[in-house]
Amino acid sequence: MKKLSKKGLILLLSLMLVLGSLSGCANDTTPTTEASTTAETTVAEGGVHYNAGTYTGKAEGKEGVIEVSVTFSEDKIESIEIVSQTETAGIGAEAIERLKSDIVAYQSLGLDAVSGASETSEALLMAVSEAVKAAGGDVDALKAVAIEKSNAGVTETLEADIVVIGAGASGVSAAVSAADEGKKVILVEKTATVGGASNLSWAGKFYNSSASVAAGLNIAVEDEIANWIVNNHWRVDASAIRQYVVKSGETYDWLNEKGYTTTFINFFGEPLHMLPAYETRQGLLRNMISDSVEANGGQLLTETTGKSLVTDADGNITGAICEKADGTVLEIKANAVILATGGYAANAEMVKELFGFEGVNGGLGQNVGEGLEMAWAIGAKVPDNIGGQMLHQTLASATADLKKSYESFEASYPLMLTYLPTFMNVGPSGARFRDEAATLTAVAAANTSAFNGPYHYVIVSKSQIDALMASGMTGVGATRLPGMPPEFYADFAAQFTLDTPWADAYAVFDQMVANGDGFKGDTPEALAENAGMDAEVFAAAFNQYQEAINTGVDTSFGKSADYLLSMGETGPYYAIKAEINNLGSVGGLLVNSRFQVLNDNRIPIKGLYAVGLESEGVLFNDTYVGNGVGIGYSFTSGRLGGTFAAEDLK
């Protein structure tokens, strides 16, 4: 699996950094020639000059350190080689290849980040900048080199039956199913990658698939639908829920027939289906596009962004305006447009305004809401639950920095504790805000924290750390492993047991504090002051929690005595900063059961459809409460939406 190999590379690189006493800040550059690394920058009329030779640079990317080797002549960047990188295949890795070629082609560091891989792009530019400095070049001069799009001002006209904007799981499925109905489809994707969030996810939910039924897991459909509606306080489209629950099992067979094979697992009674190996997914989806879309006269256009929708005098869809990376404007004439642009979770201002959430965007950086804006601009209704988000995981910011100094198991100590119910949780002010048993359920953990603020603290005492060092997680009352996603622990699975002792725990937590990802105090009062909590508020919460431990009765939140673990009588105490991961926005457009987008009067806009996250608001009230539904619905809504759009054109 790709995740295993990637994590392994991160681990190896971390060890190399420790052994070599290297910094993760990418400011240690070593030339591989005898050219001086301290030569002053020289800029002549002819442009930037370098000390000819090969130099290295490195910077912290999204998934680890990116190291480059750059060869210079006296007046040119000749080539860039990637020494090492651990970015996600199909997303960050492709961005690196694209950007390094552009740097050489344009002789510039003023390039825009590759859409969908901004952190990776910025890291590569920084690493090359370090090599430029080492070669005596002028980084500022290279950043100032103007980049003009080669085809700026050029307009092309294309024609199709259907345009699909966005080539994630839902967009690819919609394009393929529409093409299978005999329609010419143009599939547009703003990044260089197809697959979107499905390239990062591990499983989707397909109810009563043939594999699930064969394995003996039969979901009672009517009970599932009824419970779903109640859990969302009836503020959902019951027909949309029914359609997904009833039809998603067919999607499993459809994907398998298309060569995108998923593997059924009975996940504590839930019918989840693991997606193919990470490194194979994009290729499999491209094969589906080739076999259906391209075989029927359509095409896939990557690095092409949807800009606006075109309508006639009656408001019916007649096409879309898109723009290619080289500046070419495409006027695509079509009778239908299917929006599959993945929502707006990467638009931090929009998420804060509509939902009040300021946590981590764990989804794709390219999902900033332009698809919604395009639809709203022609009269699509803004739904009442527009702010809903897919809050689904707890994160510890300490993890990434600790991996520079420790193996992945040790670096994940703080993260694992955020998933255990036996530790005191407080908000930014120092007030306790929940029964910590909420950490046992992903959605409950995420939503209780997000409602409380942008982050929370997990409080760990000396006696608890001593117990972890002696007996592992069994020492702190854990009866089951932390409910983290498999990719979080894939590279230390052998150590991920309840009874593995936590060696060097104090050193790890002290390093967490030194890195600025947590706080320490010898007393509760000192911890509160160091963490920026209100001392009185935290003292009151701490004392009340201690009383609950001593009496076995939690009068504030009703926490079970089984989870009231002693904190001992002495410090030090640590506060782990924990944040919530937002995997995507939920909804943004109101659709009917044929995935037609509705206007303010709840009447379909003729020719406009939406699938995937754009349309998921019909399933949920204000927040996502599923497990595997996001990906399962994306494939299913795309498959059905593409078919419906094609049928409506007949």
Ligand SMILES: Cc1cc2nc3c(=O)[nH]c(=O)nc-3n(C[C@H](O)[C@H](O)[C@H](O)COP(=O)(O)OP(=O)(O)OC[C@H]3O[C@@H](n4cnc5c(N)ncnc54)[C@H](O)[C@@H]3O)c2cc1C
Given for the second form:
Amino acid sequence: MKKLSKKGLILLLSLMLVLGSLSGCANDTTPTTEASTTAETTVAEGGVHYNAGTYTGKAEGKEGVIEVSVTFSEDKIESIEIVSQTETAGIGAEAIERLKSDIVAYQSLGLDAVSGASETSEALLMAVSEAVKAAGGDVDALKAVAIEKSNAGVTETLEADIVVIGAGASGVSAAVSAADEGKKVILVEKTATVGGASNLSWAGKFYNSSASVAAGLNIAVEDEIANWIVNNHWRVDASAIRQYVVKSGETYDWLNEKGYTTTFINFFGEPLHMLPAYETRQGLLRNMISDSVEANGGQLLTETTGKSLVTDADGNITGAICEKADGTVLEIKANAVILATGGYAANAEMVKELFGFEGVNGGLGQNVGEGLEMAWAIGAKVPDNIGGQMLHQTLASATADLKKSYESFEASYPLMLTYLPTFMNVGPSGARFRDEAATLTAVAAANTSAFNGPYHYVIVSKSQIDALMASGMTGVGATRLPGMPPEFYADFAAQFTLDTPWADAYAVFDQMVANGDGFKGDTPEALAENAGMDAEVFAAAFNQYQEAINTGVDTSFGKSADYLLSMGETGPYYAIKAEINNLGSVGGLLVNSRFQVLNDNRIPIKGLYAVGLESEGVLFNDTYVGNGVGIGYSFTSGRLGGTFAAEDLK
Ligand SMILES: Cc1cc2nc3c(=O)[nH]c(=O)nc-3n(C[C@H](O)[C@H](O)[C@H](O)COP(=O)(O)OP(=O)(O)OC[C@H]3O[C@@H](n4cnc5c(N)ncnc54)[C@H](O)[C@@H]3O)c2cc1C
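What would you give as the form predicted in complex with the named molecule, now that the form predicted alone is on the page?
Now the complete complex, all chains and molecules, led by this one.
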């Protein structure tokens, strides 16, 4: 645990003196409606003052409400208990534990958000602030208690054969496979969590795994490779695709042997493998690290950020500079560095500059491109196809706020409609832009929308809402459930059927409009105006779509008559805002099939490797077109990249 530095302590003591003169004000604070007390009120003399006792506070986190119960003495926050929270296991939940002990240790609300869990961190700080207010404490004063990194200015030197930077699926795999080759590996991870985006993922594609073949799904490898290359317009590395398709099946066995057991499913002919139960994943990866990396003399350093690469006079890698959360600078000497930092999707400026896209980052908040910058700084090539993203489905922006007023099933009405093909979709201008059957395929859904801007609208009419209220999704022609990942409907699985009637649908859609996540109009013209669409453009699209419905022939996009559902004759009409979900950036470093990073002359930089998303641009042209490839490739590239790096050192 971090300790308050000498300077920090002096600052805190001075602040306490200043606060002493303000103690009357602090005690005037009254509890808000969000907070309640179980304590008797007492008033302290001088210093920071609380009305000793236990108080609760709440705030909306990333996945739901976080409620805390905070115990105060007259001059101290004594302890914080988490009453309830539903944040993501292994990411948000860990951030809560970290922050709650730091608040008590530093007696401060001026703490930085935990890397990778900023929304959760802010919510926890807000919930504790509510309790502080209820206890008569001064939130602003606590926010002003500056925290100085206790080891700022301290430098340590470490040595290893290989440093792996980033402990997502690819980094952990690389570290483990290199250690299994007998190398001493230091695995460096920015957050307190290992597993990265794999902790949030559903399934990976391992071609012709032993489980897939045993279940009778045997993919024709040569056809698969040939189609992949054509579908990406030949602007890909054919040997990298071949290596992934041919070698990924072995990754399934490798993971199973290491205790990270995945479960094969035949997903409409695709060999997907579901990852272990969410809450077990991090523990399983940590076991792999301890059995291989630590058993071979290496170590895992969490809350440590890779900062720069070190090279000799010839440009060969000699180590990496990293920084621990307490400010300690680590100079790690090593003959090879494997970058596995997951790309830059959380860096909005980079995504806009390289892809021209301003959509939502559905990936990890800490992936801001540091690994790429480190490599580019020592001469790594910026690939010609830089900019590709992992766009995956579109999501209604309404869901989170609706959950404050409704149960998850009702709050998910707009979301479910974004996944169904029977509704008219238009871009921000009001122009229809696709055969809405694209919503049935995750990458098609996202990329067709992205071509028209960062969001689109799903148009729903009165007659369609009436049908949903009467007979659920069957009423609007759905023959299969929206293809949402299971975690989206886990808390309303019993209602997630085609024929569950959608009670209160008008009220929910009206609330969506009131929350600013959609629009309403009694006529198509009014809807266009309220949504800021061009009236003429929307009118033309609407009329053409009505003609397609009436004739059963969609001359604009060729949508099947099966999906051309009547919109009735009268309003109201609603426009649901659907935003593109970007799961990560793809590529950024050009690698050869040994995962060596290439320089501007396409020659390997000796000792530098990249695996996972940052090397994945070799598989795709301008954007990701895959299902399960993200996970399949991360584990496979890590497993192979770690082995190659170790072999190259022999
Ligand atoms: C919500 C979500 C759902 C997904 N679902 C699926 C799915 O079902 N199937 C599928 O195939 N793919 C899915 N994906 C994509 C898949 O998860 C990723 O492609 C894959 O996990 C990427 O692995 P990685 O190791 O390359 O990167 P990451 O998992 O992003 O790991 C990178 C790690 O590096 C760390 N890091 C970053 N910067 C630094 C630094 N400077 N120093 C040290 N550490 C650093 C990060 O904290 C992180 O732990 C999903 C992605 C998301 C976000």
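Take the two forms, find the largest set of C-alpha atoms that superpose within 1.5 Å, and that set is the rigid core. Numbering follows the first chain given and starts at 1. Treat the numbers as computed from the prediction; the structure is a model and nothing was measured.
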Threshold 2 Å Cα movement between the two forms at Y55, rigid core reference: yes
